[in-house]
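Presented as structure tokens, the chain that follows is alone, the form predicted on its own.
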Amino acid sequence: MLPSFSYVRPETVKDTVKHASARGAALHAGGTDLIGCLREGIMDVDKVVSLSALADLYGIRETADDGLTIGALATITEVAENPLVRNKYPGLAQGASEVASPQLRNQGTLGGNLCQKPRCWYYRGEFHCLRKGGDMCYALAGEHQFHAVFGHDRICVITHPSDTAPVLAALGAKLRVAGPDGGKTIAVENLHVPPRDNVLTETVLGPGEVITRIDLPRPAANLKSSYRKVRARRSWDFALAGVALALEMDGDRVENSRVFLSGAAPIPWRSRSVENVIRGRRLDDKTIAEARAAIVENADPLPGNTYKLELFKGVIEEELSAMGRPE
């Protein structure tokens, strides 16, 4: 049952931080996450904020600078089959295609997607779990074999649900956001909260502040880009390992790559050892294989989740391999 909370619509940005700054209010976008948190209790709201009023927030153009700017309101569909996108950014267009199910991705958007919390099945249950302001992160001892094998430190071993974050963390996207002391801009790799840093949050998002839109650079002539992900269930569930490429070619060597995996840990999670292996050389069997064997570099699995490590060397190893073939 939804608990009682009031419900208004703002039609302009300045009054939506106004009403989302006052205590216990939630924004609400697209409403795929929001109305489970909602029903499963882990969220005491007062006032539910739309943004569906708020034009300015919808919409995917053109950059001056021919890169692309997304509104935060735009569905998970309209970015998966925008031409612009496929043409400029095709592993971004790949995230998003990889999420949920037609009819979520017709209805959710890519601020929402950024912004949900996590899948848990002790956070979104009724545990009094640590990120809950409990005592305790009852997955370490318990069932975790949908968590993270990274970044967790032991605290909280939740994965990041999101399939768009990884690509657009991996693109350098940045995010515009409008707040009560004005706008500013962060980076999508920098939007999470690993829980050494804050248990208790997602994002470095504060009250009031909300996303306007997602712009990304130019891509580079020689850029490619590309999104895989592993699930237990082609068409509805979450990561259980992924992986978003953003490799800078010369000829047939990899200038630079930014590499982020996706049902990996608490934020999306950027692989700096992969990177580290293939930059400047060609993608043959002998690059990859060290990609491969990098890949779980410093992963710290729990008993019911080791599966994942061999998940991550497939995953890279295949997605590596096709970048490397003559287009």
Ligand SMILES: Cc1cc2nc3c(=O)[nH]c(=O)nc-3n(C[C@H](O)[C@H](O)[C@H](O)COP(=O)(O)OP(=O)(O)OC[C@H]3O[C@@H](n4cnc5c(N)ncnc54)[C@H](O)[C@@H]3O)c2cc1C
The other form holds:
Amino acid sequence: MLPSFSYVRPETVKDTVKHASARGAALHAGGTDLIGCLREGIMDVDKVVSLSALADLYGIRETADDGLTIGALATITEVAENPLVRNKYPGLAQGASEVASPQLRNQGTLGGNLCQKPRCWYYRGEFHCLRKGGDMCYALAGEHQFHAVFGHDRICVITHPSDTAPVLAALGAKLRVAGPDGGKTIAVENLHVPPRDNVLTETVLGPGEVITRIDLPRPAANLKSSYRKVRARRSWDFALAGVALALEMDGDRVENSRVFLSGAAPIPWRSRSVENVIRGRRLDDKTIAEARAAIVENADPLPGNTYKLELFKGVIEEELSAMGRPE
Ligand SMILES: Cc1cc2nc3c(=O)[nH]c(=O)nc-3n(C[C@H](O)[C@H](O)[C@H](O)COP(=O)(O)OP(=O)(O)OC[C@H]3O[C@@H](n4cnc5c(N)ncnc54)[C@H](O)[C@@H]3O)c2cc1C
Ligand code: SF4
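With the form predicted on its own already on screen, would you show the form predicted in complex with the ligand?
Starting with the chain above, the whole complex follows.
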């Protein structure tokens, strides 16, 4: 059952920040995650602050320096279908089109997608686990077949749920954030918090902080980007394993790369081991075989999810092979 709460719909960012700074307030964008969280009692909220009247948070447009700025309220469908996104950052369009179902993509927003709560079934259920302020992680000794294989430190083994966050991180996107102390910028790769730093929160955003826009830098002329997701069901499902690639190519060699994994860790997981293997090299069979081995370096799988390592090896092999093919 939904708890009772008050509802406000401010018309300026300043008022939104003021309302959202109050104890027990939560921001409402598309509501596809928030309403479920309220119903499941995993957020203690008595005031819902709608973002829907904020004109500055809509729209997708090119910037003067040839980058792109996406309003936090752009829907996932708008991101997936926008011609500028598809043309300049195909990996982001692919990531957005892999999110949930058409109905959820029509309603859910990019800002909300980055800030959604994790999907661990204990957390979403009636278990007072570590992430809810309890004293144990039920998944560690319980059912964890969809949980993390990297970066969990055996504290909390959630996987970060967003399909757009790994691609935005790979592309070097930055968030514009309004808050009680004014405005600031946060790189998407620094938005999410690993359990060892704080198991009680998912993002570095403080009370009253609102993502207003997501800025993408001008893509290098030789940039190739992609997102690949493996999931259990075709209809809608979160990633079991996925990889976001942003590769700058010098002919058939990789000049620079940023590689982030989904379905892997409590945060979008940067695979520096793959980046180190492919930098400066042609994507031939030898490089790809080494990347296949590198992607699972330092993994810490649990007894029920070792199968994910094979998935990661498979996705990196297929994605790098596709990137290496002449267009
Ligand atoms: C059945 C189902 C399947 C799904 N499958 C996938 C999937 O496969 N891949 C995937 O990536 N996602 C998936 N999702 C998650 C879905 O994409 C998110 O629910 C959606 O993107 C959230 O957007 P929203 O606008 O509805 O956010 P809301 O529900 O309104 O908000 C989500 C959270 O973000 C906060 N928030 C929202 N906007 C801002 C902002 N601008 N600044 C700061 N905080 C903000 C809210 O306070 C809230 O805590 C699924 C969800 C459901 C219900
Ligand atoms: S994985 Fe995290 S959210 Fe799930 S039970 Fe463990 S502590 Fe809770």
